[in-house]
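Single chain ahead, by itself, as structure tokens, in the form predicted in complex with the partner chain.
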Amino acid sequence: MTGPFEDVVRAHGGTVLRVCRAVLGRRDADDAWSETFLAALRAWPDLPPDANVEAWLVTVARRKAIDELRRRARHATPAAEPGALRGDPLVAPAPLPGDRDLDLWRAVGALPAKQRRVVVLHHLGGLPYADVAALVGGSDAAARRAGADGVAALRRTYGATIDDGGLP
């Protein structure tokens, strides 16, 4: 990518914060947000120009937040169960854009804009539909419908692997 990274922080800082909060809770999301954007800043010049920046950041954020959760679970107090994460995993583990699973990213990228954002935010980002709706606009129910339509489209274009990966 060749554009100023500041634009990325402005456009997606709020979404990343919501993903981190969805996993870690309100108070503990800051470190994961910082680690996400530091990692993204490091990688930014090498990110391919056609990458979906939001999906990339959401995936990094989710991973950093889960790392943080594990770190907390290892030390001290009984933390949230992995089951407490909201959103259903699309595949486990979710690949990063540019990682091996290029077909899935291509399929996700081919979805209509709203479906793509809902799938990314809910299934990759783990955001509850209420948060997803707040970001993409419209009602919870509309977001839920767009997510279901998106997953149905992915089943068609990316069938076999999704069946193995256990989509709901």
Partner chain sequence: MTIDPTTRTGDERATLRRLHARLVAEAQADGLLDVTYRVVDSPVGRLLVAAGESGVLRVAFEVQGHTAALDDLAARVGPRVLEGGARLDPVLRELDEYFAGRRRTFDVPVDLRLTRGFRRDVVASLTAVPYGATASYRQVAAAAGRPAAVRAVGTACALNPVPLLLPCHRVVRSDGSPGRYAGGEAAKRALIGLERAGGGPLATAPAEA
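Swap state to the form predicted on its own from the form predicted in complex with the partner chain:
The text that comes after this line covers the one chain and nothing more.
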């Protein structure tokens, strides 16, 4: 591939960060973003000139985020901060992934796998449905249907939470 890699980072950095945040939450998304662009920089010279760079980067970002999730699963994590075990009121609870709109993230996580991937790649990642279809498998129409079904399910479940007063 020709052209400065810096332009690629500028053009697609936001998309890659949104994908990383969707999978990992805010805390570890920056590391996955960096890992994505380090891996992409190494592979950049061998990338075919007709490659869809954004779709390729989203795929790399998703894989790096999944690698991070697997790494977390292999390592022990503390159940609580030491002060929290003693009832110390100054110790804040550990932040959860996404640290905002937790009900929305739970609703996204509860979607079937294909719907969740399409919603993340299209609505958060900004990829067109044709590219989403290439990444998740199936046709453009099937990706559109999965995305529409996923958004409808989110409206039902997340909307019910808002109506119940679950969010401020």
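Numbering follows the first chain given and starts at 1. Note that the rigid core is defined as the largest set of C-alphas that superpose within 1.5 Å between two forms. In this text, all values refer to a predicted model and were calculated from it rather than measured experimentally.
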Quiz item: residue 152: CA shift of at least 2 Å between the two forms after core fit?
Solution: yes
Practice problem: Answer yes if the CA of residue 119 moves 2 Å or more between the two forms after aligning the rigid core, and no otherwise. | Solution: yes
Self-check item: Large Cα shift (2 Å or above) at residue 133 between the two forms, core-fitted
Solution: yes
Quiz item: To one decimal place, what C-alpha displacement in Å is found for residue 109 between the two forms with the rigid core superposed?
Solution: 27.8
